[in-house]
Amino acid sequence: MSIFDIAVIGAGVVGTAIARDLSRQDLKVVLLEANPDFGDESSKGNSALMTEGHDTPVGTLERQLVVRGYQRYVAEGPGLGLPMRKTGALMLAWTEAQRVIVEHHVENANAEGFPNVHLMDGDEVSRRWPQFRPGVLCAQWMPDELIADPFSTPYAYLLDAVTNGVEYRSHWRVSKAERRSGGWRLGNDRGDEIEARLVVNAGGLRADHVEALAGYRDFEMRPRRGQYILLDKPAQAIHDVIAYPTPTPTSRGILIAPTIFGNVLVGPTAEEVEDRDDRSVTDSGLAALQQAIDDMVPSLRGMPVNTIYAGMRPATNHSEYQIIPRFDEDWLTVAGIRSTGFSGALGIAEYVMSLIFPQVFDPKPKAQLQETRVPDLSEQSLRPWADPGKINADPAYAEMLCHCERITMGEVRDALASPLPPQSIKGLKRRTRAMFGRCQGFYCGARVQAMFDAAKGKPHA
């Protein structure tokens, strides 16, 4: 048996930073992921936006967290290979009663240490963006706002924590854990064991379950699904910023952004379900998504869509984060991360390390780390069927094998031999953008299984 001194759960975006902070310390860890391929749940269904934390509620955890995962990954995120993108943010008024609530928004920004959150007038928001819906008031102006890539960032974290001694184990869903002295005996329904010293529970949308093996049951999971419109590339031309209605008291709104891959994303909804695994994408919630579009951008109604789906948030009871240490239980729970996981996932990788060190062991930094970069698949990045010094070097990079995103052969066979390869053809979407395009792998789609069957050995049909 396998004996570790720390077992993370969850391969998510928060238990991937989680275990690459990890890999700093001279510790045996391990990260358990119950699906083929990380950031398979909550991770690969966010907005993708960075934010630097003046919309979280004042005096929390979630805002101290996510203001400093803000600070690490616009530091720590060029030396990864993550793409980020500074395109700025507003929150539009165009009613006497919204400017009220910008106004304030404003104030209660600058006051709690945001100085770069400003007021603009809307003669200067129409000017300058002209798509917005005529009448415009004024508007909250974000400068600092980022978009990002949210499918290469947990790529980025993990390959990070693998290259620097955290051993990774797919498929592996704990479904026991066992109470040892000195630890934990964790499970899984092959009937393969693992002892750890300290169990990190990372879980996300299945948090409360693994909580449950354990025998703590400090909150519940209120799923929250988030429905989202895709428009086509075509529509960053018309809509290059991030833009918010006026929040309600029970809604933040339905937002209209630019993507890193060059699209415009319309959403989420918010809707509380009972099912964790109801992606499904309803016609109330298109309906909504519609809405939004005619109420801010109507310039976008009737651009092509590329795709409808829907995300799940693992929120709980609570509206604060679940960060509860149990040290003399050798347990830590980070759950309840909600939709903010994304930025925060670096700071809450940090506070955890505060947790852990040195209250259960002692830092013992590593003296040598070895440094890892993702390739960068943002619309803006030099692409390998691009580059003339790539192409030179290796001809895979001029043979186009998704026309759509501009794919190449090369990508393709690079992701499916990288020390992490995918599991799932969706993994292999997520790692290289290959079928995410207008044709939805309809014409590259039969070649790339093939790619991937043969690099898992399978006989192909």
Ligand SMILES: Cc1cc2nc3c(=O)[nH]c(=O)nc-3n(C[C@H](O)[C@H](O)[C@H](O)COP(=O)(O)OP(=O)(O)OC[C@H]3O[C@@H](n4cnc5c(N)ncnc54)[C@H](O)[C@@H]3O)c2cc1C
The other form holds:
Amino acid sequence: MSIFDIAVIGAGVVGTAIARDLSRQDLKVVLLEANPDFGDESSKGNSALMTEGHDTPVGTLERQLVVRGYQRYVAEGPGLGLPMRKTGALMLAWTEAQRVIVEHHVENANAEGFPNVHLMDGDEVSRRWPQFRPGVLCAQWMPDELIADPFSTPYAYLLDAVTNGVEYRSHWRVSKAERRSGGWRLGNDRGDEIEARLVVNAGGLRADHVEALAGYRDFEMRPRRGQYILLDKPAQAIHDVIAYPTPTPTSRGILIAPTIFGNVLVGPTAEEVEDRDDRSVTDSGLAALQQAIDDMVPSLRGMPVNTIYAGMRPATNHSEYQIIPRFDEDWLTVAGIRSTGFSGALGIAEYVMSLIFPQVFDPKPKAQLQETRVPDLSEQSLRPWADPGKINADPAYAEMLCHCERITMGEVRDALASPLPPQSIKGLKRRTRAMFGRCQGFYCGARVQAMFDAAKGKPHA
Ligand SMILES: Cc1cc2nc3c(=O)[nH]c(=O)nc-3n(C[C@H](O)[C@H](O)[C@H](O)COP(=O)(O)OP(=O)(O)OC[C@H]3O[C@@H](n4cnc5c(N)ncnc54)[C@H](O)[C@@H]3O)c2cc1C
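Beyond the form predicted alone, can we have the form predicted in complex with this ligand?
What follows is the whole complex; the chain from before opens it.
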């Protein structure tokens, strides 16, 4: 039986960020993930906006941790190879009532320590971004808002954690938690067991199930679906800034934003659903997304659609994050990271460290850390197919596999041979972007599958 100091449950963006920070300490840490691949639940279907935090509720832990998460991402992301683009964001007003709300938001943001946020008059908005529906009265301009890579972010955190000593076990759904003296014994349905002195539940959408295994029932999941339309790359020539409508008391509204991969995203809707796995796209959802296009950037109407999909926010019946230290019982809950976890993850991880050290463990920082980087898959990077140096050194980077996204055989080969090889085709897609393009794998899917099967030692059908 393996015995660990800390077991983290859940390799979403939050659990991987926590594992990364824990890897800085001289402790035996394991990260347990139910799915074949990490980042395959809430963390795969978000808008990938790295927000400064001024739109989170003031005075909350969420605000504090999102602000800090953004700061850390900007400082640490480049070292991990993570791309980011400061496109800035606008919250737009077309009516007098909306103008009042926007002005109020600007005043609050300035008073709460975001000096760069300011009011922009409608003429300037229309001059700089003529794509908006005519008649913009004013906007809140947030110049520091970023777009980033949603899939490489948990990958970068996990790769760094594993390289620096964290043990990672996928296909390991915790289905049993048994209290021992001074810790827990965790088990899965295959009969594997581990023991840990402290358990951190970062189970995202299923954190309540994990809590129930240990007998805790402080919150209920209220999963909130968000549907999207992803427009094809030509749309970014029309629209290249994060744009929000004026929020209402119940909703932040549907945004239209560029992605780091060159597309334009329209979404998300916000619907409470019973089934946390119901990621269906509905007629009413699509109608709301089309309406948002008409309301904000009508010239995007009719642009080719790359795909439609939905993500699921791990919201609970509480509006605040559910970070609950239960150190008398060797358990720490890190749940309910509803709609800001992508931005907040590094802030949450740092906060978790401040709870654990020195209360549960004395800090023993490792003397030496190894640096890691993930491949930059963004459109702003010099991609292998366009890099003569890379191609000269290795012709596999000239052999095009996915023509839509321009992904080469060399990149897919590298991902399959990485220290954290993808465990599924979906994982390989997120790692390389092969099959993510306009044809959605129609042309390259069979070859990608063959490479995946060969790497796994499976016969290819
Ligand atoms: C539509 C939408 C838009 C969003 N937009 C943004 C945005 O623009 N910016 C932003 O900052 N945030 C955004 N978010 C929020 C962000 O995506 C989430 O806050 C974040 O992904 C939550 O991460 P997590 O690690 O807590 O959960 P998850 O990603 O769900 O990870 C939890 C992990 O735990 C594993 N697990 C569960 N149970 C077990 C078990 N029993 N044993 C082992 N493993 C288990 C799961 O398999 C999963 O991998 C958005 C979310 C959605 C859905």
